[in-house]
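Presented as C-alpha cells, the chain that follows is alone, the form predicted on its own.
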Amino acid sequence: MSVREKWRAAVVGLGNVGWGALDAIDTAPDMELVGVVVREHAVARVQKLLPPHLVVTTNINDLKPVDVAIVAVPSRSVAVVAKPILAQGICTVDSFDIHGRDLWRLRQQLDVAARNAGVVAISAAGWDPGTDSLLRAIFALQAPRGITYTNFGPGMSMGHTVAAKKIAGVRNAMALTLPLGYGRHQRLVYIELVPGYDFTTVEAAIKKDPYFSQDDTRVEVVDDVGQLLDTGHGVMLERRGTAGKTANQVFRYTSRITNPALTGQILVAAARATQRLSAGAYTMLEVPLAHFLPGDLQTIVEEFV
C-alpha cells in the first residue's frame, strides 16, 4: 500500500454532497483540495462562498495537476461527467446511487475508460449503495442462508430529490423516505408548482419515474420546499440467517445521519483507496477495507484487527 504526504483533489460539483466533501477533504490528514469544477453560472456565486487560493472553474484542466476528481453530481450524470475525467489520467470517485443493473452497467463503462488511462474509479461510494453494501455483505457471510431487510429513513433521499425535481412542471421539491419495515418503504413528494402546469400530470410524471416507481409514492404542492428542508437520514439494516446449519443469527446496524455530510467523508475515503488500487473501475464491495482508511498497512492493521 503506497503512502505519500498529500493527495490532490478536485471536487466536481457543488451541491449539497460536493459541500460535504469539502469539509471532509479539509479534516484529512492526506488530502489537499485543488479546486472546484462547477457550471458556468455557477462560478462567481462559489467564488464568493470559498477561500481565494481555491480556483474555481468550469475545466479541471484549469487547475494545478489533479490526483483524483470527487464527481459530486447526479447519479444520471456521473457516466457523461466522469469518463471525460478518467480520459485524462485522473482518478475519480462518485456516489453514484442507483441500486442493481444500472450500477453495474455504470462499473463497466467506467472500466472500459478506466484501465485505457490507466486510471481507477470507484463508484457508488456513498453510504448506501456503498458502506450499507459492505454490512450487507458482511451480514451474509456470517450467515449465508437468510434474509436481509435494509429500512431507510425516515429522512430526505438526495436522489429522489433530485429526480423530483428534474420533472417538468416542478420548480422546486424534496422527496422523504418513510420506512415501512421489512424492506418495503413510502415516498413522500413535497413540490412547488410551476404555474399553469397541471398538477394530476406532474404526479404522474413523478410517479413514473424509476425513483419512485416501485414505491407507493404521494406528491403534495406547498407553497416553499424550503421551509420543511431537513437532510438528516438514517438506516436499519436486519439479517436473519444461518450459520453452518444452526438458525437464529441476527444482526441489526442502526444510523441516524446527516446525509450529504456523510456521503462526502465517505467519498474522501474512496478517493484515498483509488491512490492504492491498479487501473480499472471498482465499487466499494471491491475494495479492500484498508485502503479506504489513512496511514500505513501496519498501523491500520494494528488498530483495528
The other form holds:
Number of protein chains: 2
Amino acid sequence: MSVREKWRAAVVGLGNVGWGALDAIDTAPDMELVGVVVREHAVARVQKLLPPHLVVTTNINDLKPVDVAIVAVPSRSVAVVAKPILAQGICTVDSFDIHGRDLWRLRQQLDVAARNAGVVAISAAGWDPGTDSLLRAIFALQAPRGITYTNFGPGMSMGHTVAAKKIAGVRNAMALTLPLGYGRHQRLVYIELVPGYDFTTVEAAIKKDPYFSQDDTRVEVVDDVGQLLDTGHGVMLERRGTAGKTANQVFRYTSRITNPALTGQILVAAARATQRLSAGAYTMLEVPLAHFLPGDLQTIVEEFV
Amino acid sequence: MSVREKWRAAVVGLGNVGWGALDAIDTAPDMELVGVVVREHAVARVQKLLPPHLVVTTNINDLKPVDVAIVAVPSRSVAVVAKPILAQGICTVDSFDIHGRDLWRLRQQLDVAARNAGVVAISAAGWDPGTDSLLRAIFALQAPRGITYTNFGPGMSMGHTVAAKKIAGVRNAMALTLPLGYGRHQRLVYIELVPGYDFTTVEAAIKKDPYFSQDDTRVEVVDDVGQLLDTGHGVMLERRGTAGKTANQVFRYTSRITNPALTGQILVAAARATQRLSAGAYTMLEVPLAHFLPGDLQTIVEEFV
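Given the form predicted on its own above, what does the protein look like in the form predicted together with a further copy of the same chain?
The complete assembly is shown below, putting the previous chain first.
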C-alpha cells in the first residue's frame, strides 16, 4: 500500500453530503478526485465552484477510469443510480439511511449487480445507519442480553429534511430531531409553504411519510428556513446488559458532529474499503474495520489495537 | 445457521477469564462446552467445581473433536499454548493484552501455525486490546485527524495483576489502574510480601516490568490482598478530530464493566467468528463485526444496521 498510486474516486450527486465527500477525498492520503457527476441543470453552476481541471458531467463514462463512485444521492434514488455504475465495473458506496428490511433489499439488489461486474458496493455507510451500527454490534457482542437505546440529536436530519422537501406544497424544509430519552424522538419540521397550498393537507402528508410516521412529528410554517440551518448533530447510544452471567455491564457512546462532513468522511473510508474486498455488496458490519483506514495492516494493528 | 449444531468449545486455563468464558459459552445459543484443560495440580480441584460429565484434563487431545479452544492463559504464555493447539487443527482465540509490536509478532507466529493447519486464530480478543481497539478505529475513520485518549479505570487490571504476581518476593498482588485524564494513568500495586524479601528490591522489580515501566507506579504492602478485590473496571475513550475539512467532531465511549465476565464474553464472540473465517490469524480489527454475533446475516443486518 505504501507506494501504491491513489485510488480514483468520482462523486455522484453534489448536495450537502457530496460536498462533504469532496473535502474528505481532498484530505485523504490515498484518494484522488477525478470528477463530479450532477444533473444537467447543475453542470454550469457546479463547474464554477470547482477547480477548472475537474470534470463536471452528467455521465460517469466521461470520467473513466474510476475505481469507486461515491453515490451521494437521496436514499430512495440509490438503487437506480448505483446499479448502472456497478454494471460499468465501478465500485460504489452510498449512505442509504433507511434501516431494516429496505436496507437488506438494497444490499441484495446491489449484490447481484456487483457480483455480475466483479466489483464491490458498500451500502448505508453513513453515521446512522453506518458507524452507529458498528457500535450497536460491539455493544451486543459484549453484553448479548440487554437493551440498546439510540438517541438522536438534537440536530438536523438530512434524510428527514430531504423527505419533507419532496412533499407537494413544501417549498423548503428543515427537519430537526429531538431526543426524548430511551430511544424516543420528536421530529420538528419547519417548512416554507408554496402559496395556494393548504397547511393542514401538507402537514398530514408529512406525518404520513414513512420517515415521520413512527415518531411524534410537529410541523411549523416559517418565512425562511435558511435562518434555522445548522448541520450540527449527534447521538447517544446506551446499553445495559449481561456478559456471560454477569449483569450491570454499561456502555455508552456519544457524538457531536457536523452531519454532511461526517457522512462524507465515512463514505470516503468506505470507498477505500471497496478496493480491499472481493466482489459483492456489503453493509459496514460485513467489512473488517481495518479496511476503512489508510495504510498497511501492520501499522494499523500497531496503532489502533 | 438457524438449524446448525452447536460449535464445540474447550477452555484452556481456568483463571478469572477462563471462568468468565465458561459462563459465556453456557449462555451462548450456538456454543457447547466439551471440556476444560488445566495444569496437572488443578485437575482434581476443578473437576469438583464442574458438572461431572465435563472432562477436565491436562491435554486437549482428550477432548476431541473440538472446533475452537479458548486460550485463557497469561499473555506471555499464549504463543506457546496456542501453537500446538492450532497444529492439531483446532481454532484458537486469546485475549493477549500487550499492545503494539508484541501483538503483531504474536499474530504473525499464529498466522503461520493457523495457515499450516487450515484453521483460524483470533488474538487480543478482550476489551483492551479488543473491543476498545474497534472503537479507536471507528473514531479514526470518522475523524482521521485528531487525538484519541484512552483512559482506563478506576479498576483492577488483570494483566498487571498477573505480571505483579510473577515478581520474585510477591506472594499475592492486586494492581489497580487510576485514570489521570488525557490517557495518563497511575498504577497502584498492592502486594503481600514473601517473608524474607526486601520491599525496596521487590518494588524496583515491579516498576521495571514492561507492564509498569511506562506509568507512574506506586507499590504498597498489605496483609491481605483478598480484602481489596473488586473486578469492576471501565474505560473512557475520547477523540476530538476533523472530518474532511470540518473540525470539532467529538466522540466519546465509556464502559463500566466486570473485567473477567466481559473478557470471557468477548472471547466467546471471537470463538464464533473463527468458524466463519478463512485460515489464518486475525486481530479483531480484521474481522467483520457481523461474524462475532450469533444468527444469520440478514437478521443481524436488519437488527443492528
